[in-house]
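So this first bit is one chain, no partners, the form predicted on its own, shown in structure tokens.
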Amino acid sequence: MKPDRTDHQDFSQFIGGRRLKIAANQTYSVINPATEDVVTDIPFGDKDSCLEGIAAAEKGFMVWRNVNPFDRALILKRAAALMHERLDEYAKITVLESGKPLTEAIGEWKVAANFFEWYAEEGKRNYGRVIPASRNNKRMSVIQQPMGVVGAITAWNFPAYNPARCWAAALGAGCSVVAKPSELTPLTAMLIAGCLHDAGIPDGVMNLITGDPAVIGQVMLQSPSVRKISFTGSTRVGKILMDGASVTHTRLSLELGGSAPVLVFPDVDVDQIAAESVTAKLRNAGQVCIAPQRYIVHEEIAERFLQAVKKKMQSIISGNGLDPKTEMGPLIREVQRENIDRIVKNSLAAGAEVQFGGHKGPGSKGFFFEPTLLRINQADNPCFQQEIFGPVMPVITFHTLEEGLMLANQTPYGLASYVFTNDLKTSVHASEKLEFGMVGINEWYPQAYEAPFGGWKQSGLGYECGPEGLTEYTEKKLISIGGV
């Protein structure tokens, strides 16, 4: 099924204020993961596309940096308003390329629009500070100025949210952007770029290119004009970028892997938390960087928790995201489904027990995998050690708080974590001891556009969202006046 074309559905590269088509032999097919049909073909750029985008962004930056922050805000707010106006139409396109349920796509587009509105305002508050000097004849102040051209490489799992949180912050700070969305879900990013264009952003400030991520990443790293790269993706690729940045001195913001633990203590409403656990775990079919992954449940309530989870999973309806009954869509592609299948089989071989699911979807079309509940007894089980990124919920038990924290921290990742308890002391102690950048206490969504988003350990570098997200795209400059 191909989306209907309108004036603001021109799926092409966007460089220097122009939509650019490429020869037919340089295209890439976007696949609907629920049906395996071709949604549409898009131009597939190359090294030259990236260089052209960077050159345009250099020119755009010289204009944008001098636009008053209040005037920049007007453009970003207009773009946000256009996203809200076109919400229903655009959300359906996001469903076609990502497979997620329509309600999730609608929610994601609303958040994406809110990012542009929020950073439109935050750009007005790009404050510096005055430093009291140790000498009376000296005056010191610090100002923050836009960094320059930013390369933005974003992942497929949230095709609206991932670009929006990076682009909005960079543009709000006064930077220009060269964006490379995932080749699996590029249409949504193209629509956002179109909204910015229609809102009146100057030529060259927002550029979108397509192509092989390895090639584009290397071009960005090697260009002296690209001052920073923001990347959302795997830890493996993040390490490649860090290796390259050590040579070129390119700044990096990295949101990488996650393996979020969920500590469930015996003083909670077990049935309620179990049902909520399934909803949170199966959001976007588990393809969420901060998705709850490793469920560490107190032994007193483990059996009841498992039974309640199983009951909830039995009621989940999987299918095409455009079907209003669908609660969980497919995985993004076959290689992802094969990886989930391999992890489950390896986990079973290592002693895990299937409580529910455990297999690929029964249909002949679509990259579906059943909601799966596993009980494990050892922390060295593959599904406890590896990032699953799918609809698989492994459950292990603990006896004491210290044991639970030890199991939770037993990972090289440190993005999100969760604690469910009604005891204040337990929540304070656990949240302070967890080695993660975000801790959700009695909630499943510990993130907001007004709050910092970032990981510890191998989960990333730097921060997105909040005031921290804006300052990530600025340089700090000390102005020191002597002999006053």
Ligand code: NAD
The other form holds:
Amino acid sequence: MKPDRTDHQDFSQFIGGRRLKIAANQTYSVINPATEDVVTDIPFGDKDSCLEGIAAAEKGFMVWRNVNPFDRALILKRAAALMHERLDEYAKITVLESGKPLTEAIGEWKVAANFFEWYAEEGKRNYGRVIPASRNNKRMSVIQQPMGVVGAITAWNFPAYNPARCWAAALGAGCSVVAKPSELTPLTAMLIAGCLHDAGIPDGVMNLITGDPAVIGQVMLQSPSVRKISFTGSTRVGKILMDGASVTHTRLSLELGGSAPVLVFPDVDVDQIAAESVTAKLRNAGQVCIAPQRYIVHEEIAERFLQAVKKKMQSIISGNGLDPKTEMGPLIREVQRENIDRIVKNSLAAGAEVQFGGHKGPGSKGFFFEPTLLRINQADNPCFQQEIFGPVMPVITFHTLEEGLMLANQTPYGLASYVFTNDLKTSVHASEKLEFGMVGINEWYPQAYEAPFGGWKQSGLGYECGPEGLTEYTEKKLISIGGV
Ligand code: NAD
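Now show me the form predicted together with nicotinamide-adenine-dinucleotide (NAD), since the one above was the form predicted on its own.
So here's everything in the complex, that chain up top.
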């Protein structure tokens, strides 16, 4: 199904305030993962598009850095208002390219718009500090200034949230942006760029390019004008960028993979937490960096928990995200589905037991995979070791708090973690000992625009969201006045 086009739906690269339809005469088909149909063809850029984008962003930065933060805020807020206004129409495009249920896409657009609103305000609070000097004739202060051109490379799983989180903070700080959204879901990002344009952002401040990711990554790294790359994606690609940045000295923010543990203690309402676990696990078909992944359930309640999870999984309706009955959509691509299938098969070979699902499907079209419940006995099982990024829920049991925490921390990742208990002491000890950037106590969304989002260990470098997210796009400068 092709989306209806209106004036502001213009799926193109966006450089220096101009929409560029075709670069290097190449196009790329965006595929609907629920039907495998082509949604639309978009221009597929190249090295030159990236260089043009950077050149435009250099000029854009010269303008934007001098725009008063209060005036920047007016433009960012206008863009947010346009996103809210166009939300119903735009969310459908997000469903077409990502496969997620419409309600999830609508929620994501609201959050994306709110990021621009929040960073519009936060940009006004880019405070420095005054440092009392140890000599009477000296004065010292520190100011924070925008870094310059930011390269923003983002993943497909949240086509609106991922770009908005990074672009809003960078623009709020006074930087200009060259964005390369995922080639799998570029349309949503193009719509956001269009809103910024319609809101009156000066030419060259917000640029969006498409093309071969590896080439674009290298061009961004090698350009002395690109002061920072903000990357949301896999730990594998994050490491490639770190390797490159070790030579070019480009600053990096990396928001990478995760393998979130969920500790369920015996004092909870087991049926309720089990049902919520399924809903949380199946959000975006499990393709969420902070997705609850490794369920570590107290042995006293394990059987009941598994039964309640099975019951809830049986009720889940998967299908096309535009169908209002759909609770879970497909995976993004066949390669992703193959990957999940391989993880499940390897986990079974290593001793896991399927309690529900375990197969591709339903239907002959679309990259669907069944909600799947696996019971495992050993933490070295593949589904406990690797980031799954799909609707697969492995459950292992624990006996003592120490054992539960040991299992939870047994991962190279450190993004999100979850604890379910009604015992205050357990929640305090667990939250302090978990080695993760975010701990949700009795909640499934341990994140907010106003709070830092970042990964420990191999889950990242730096922070998005909150005041920390703004600071990531600034450099500190000491101004020291002598002989006063
Ligand atoms: P990916 O690393 O394959 O791709 C992410 C982005 O990087 C895409 O835009 C892609 O085109 C680009 N890219 C690919 N190869 C590149 C290269 N060599 N150089 C430069 N750019 C390159 O990841 P993905 O499969 O799109 O996304 C899934 C991963 O992202 C998961 O691991 C997930 O946990 C992670 N993720 C993390 C967060 C977070 O905030 N921590 C949020 C969303 C997704």
